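We begin with a single chain expressed as structure tokens, specifically the form predicted on its own.
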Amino acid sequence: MSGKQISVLLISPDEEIYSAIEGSLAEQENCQFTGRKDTVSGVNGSAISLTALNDVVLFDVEEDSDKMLETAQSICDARMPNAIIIALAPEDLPLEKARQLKKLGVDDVLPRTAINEEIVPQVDAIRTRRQAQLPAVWGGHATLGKVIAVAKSRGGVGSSLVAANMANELQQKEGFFKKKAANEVAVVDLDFQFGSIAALMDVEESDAMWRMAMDESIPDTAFLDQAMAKAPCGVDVLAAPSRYGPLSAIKAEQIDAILDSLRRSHDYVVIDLPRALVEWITPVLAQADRLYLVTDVAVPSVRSARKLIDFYHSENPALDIQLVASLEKKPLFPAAHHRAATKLLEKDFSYWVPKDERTVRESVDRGVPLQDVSNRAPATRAIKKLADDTRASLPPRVNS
């Protein structure tokens, strides 16, 4: 790419928008626009080859045809390594081919006439941040913030302590008291029946979701606007509810746009799931960058872990899986016990959370972090790591 640390291509017959990215970008040093002013059709298989070659790629959704998600699929899969893939669509796209387009691959959906509210600086935040060198691990969604699932084995492992603790510590705060957080970081309780989230993070038990599954309404942004609630901490909530509810209740559909909506407007979405399996797991099995399973190394735990993974995997092959080993420090060498649940379990273990009971039982009491309780415990010193190497694998949105 001549040297270029950044390559843009745009295939769209729009004059207007082809105008204003070219214009953007014309002023950039080390920046390579390539444009076609056609549809991705009318270019025939030369669009499917000029994706190969591009850091970021825009194309125009032709609607109407009855090929747009085959399309969409023969530029994703051809994408290079890291490749950013935005489809331009028009502003009444129906949410459900927005999604179509998004499960095919494609990073981001954005409306056409939104040409210098969100498309110009979009490419241009995806620009800045390739050319100041900033972690390249993208994972093929660098415009949208990161999913991350946090599973038990069974109740009582602390996975619920696990997904609030380590929710605090993605936030990165900064400066001399760390206050100011470098990331938005929501969590959501989806154990709909024993969620804790909520006292965990010190905020009022909401019936928002419950509401939802009893209106059988899809949520939106102005939906989690008034049900999401700010912990002292700094992290959004979204609590179960406070009263008991048939899981069937919930719908996958309403799931997908809870997240969807997440990841537009936050760096990391952590969930805490249920140990039941139900078929609104699904889209956030779809969704999830990485799932985290908790399990203490016992015997009925250990085969409640291996069923857990292999569903989670029938319904996501590609989903990354870490073992998080609860309420027992990693040992110097592995006992008998620790070996023979790895060979069951066909993987290590990633983490080791120490038993810690007097820290954990300050931090509940009290509904505060384990980092102000003390940031020297076991238990807080080894979440942080889990939450220090997972920013660094799965880096914040570009536009954050």
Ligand SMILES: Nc1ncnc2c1ncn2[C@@H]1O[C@H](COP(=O)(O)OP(=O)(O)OP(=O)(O)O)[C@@H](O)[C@H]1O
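Numbering follows the first chain given and starts at 1. Everything numeric in this text was worked out from a predicted model, so none of it was measured. By rigid core we mean the largest C-alpha set that fits within 1.5 Å across both forms. First, how it differs from the form predicted in complex with the ligand.
After superposition on the rigid core, the Cα of V109 moves by 2 Å or more between the two forms. In this overlay on the rigid core, Q73 has a C-alpha that sits 2 Å or more away from its partner position between the two forms.
Here Q371 does not count as shifted, since its C-alpha moves by less than 2 Å between the two forms after the core is aligned.
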Second form
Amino acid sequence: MSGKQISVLLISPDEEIYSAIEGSLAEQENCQFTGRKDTVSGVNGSAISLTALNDVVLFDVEEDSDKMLETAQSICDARMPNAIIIALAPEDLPLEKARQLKKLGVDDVLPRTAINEEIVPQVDAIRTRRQAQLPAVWGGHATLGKVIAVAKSRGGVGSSLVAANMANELQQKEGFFKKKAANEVAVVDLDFQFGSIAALMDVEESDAMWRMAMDESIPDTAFLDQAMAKAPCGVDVLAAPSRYGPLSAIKAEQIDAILDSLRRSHDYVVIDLPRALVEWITPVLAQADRLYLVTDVAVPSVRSARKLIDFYHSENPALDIQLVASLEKKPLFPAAHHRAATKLLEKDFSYWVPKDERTVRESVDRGVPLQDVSNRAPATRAIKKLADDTRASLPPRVNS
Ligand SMILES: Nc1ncnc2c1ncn2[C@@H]1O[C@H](COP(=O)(O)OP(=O)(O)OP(=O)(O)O)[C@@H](O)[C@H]1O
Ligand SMILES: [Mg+2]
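Instead of the form predicted on its own shown above, give the structure for the form predicted in complex with the ligand, please.
Now the full complex is given, and it begins with the chain already shown.
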């Protein structure tokens, strides 16, 4: 088979895995196999330099759990862009540990014992896809999370409220006191100058994005780990900086790298967009699986919404844009101004988030999700429905 050259690295002391993978790759053209029959710590430092040279890296996790995470972290940090990292773990590895590994950037965790059922076919599927240069979906499993952008037609229309509360609901918390989240969710506040997500979600503002802009560095997993804060509701937040910086300081490549990285570690990446049409929102529009445009139905807002839709579509014609009418209850019978709005927008409103001063004020003042103030309030229910529909049409990663 012709195609792109691909390199696979295996670090495992397990004789059986070693010979199975070496054997299955030996017959493949354009495929280079490198193996170390040892543990990561056994190969003593060379694991990291080898990782940086390979498209696919399989490594055996250490039994000692602190060491396991440390090793995984150093391997993920050393990866080439787009390299796929697979951890081979004992069959009884607790789910929590598997999640932690994925959070660090490991793409998949496979049971060491399922050599012929899982490991070999998975490596083979990656190799075939990579050589054909197909997108990063392999073995029928989606390995990347979904990017959902939230935009607004005017200031103060309620888009950050929608973004923050949708993010909370996307976690799909289950169990006693709804403490356990089924999905990993991140929110990135790209309203660089006027961001309000930190306050809404009760995390500290952070200067990380400001430093990134000033250093002109490309953010990696280590940067994100340090820059993101976990909100009390469980969502990981990349807050806007607390000091002012010029909008033009951020570069499209930096935003692209943030999204690439977060899609690997989270099921949903919610982006609160600024209203400004800056160059670096292009990667968001290119990577977004959906964009919610929040507007009210007043004429000036609807006109801006129309212009934004045209701009977004000129950047990405395939972008799925859905309209959210904020501060309005869904009318039983559309009034003349509703009909005029729909006509101008050439699109119906998909969701209506009613004005709900009391619940929203308490949620904003306390820095807790609407759900924690009242799960029956109209605004809570409206945003929950939006999140439930999002999850149904854009499912989370498989095996996350
Ligand atoms: N459904 C609602 N009912 C009542 N008040 C709301 C509602 N949605 C938002 N608000 C209030 O309106 C104000 C603006 O909301 P929010 O910050 O979410 O809007 P935004 O579109 O993100 O604004 P900005 O332009 O500042 O980014 C806040 O004070 C918020 O509490
Ligand atoms: Mg906002």
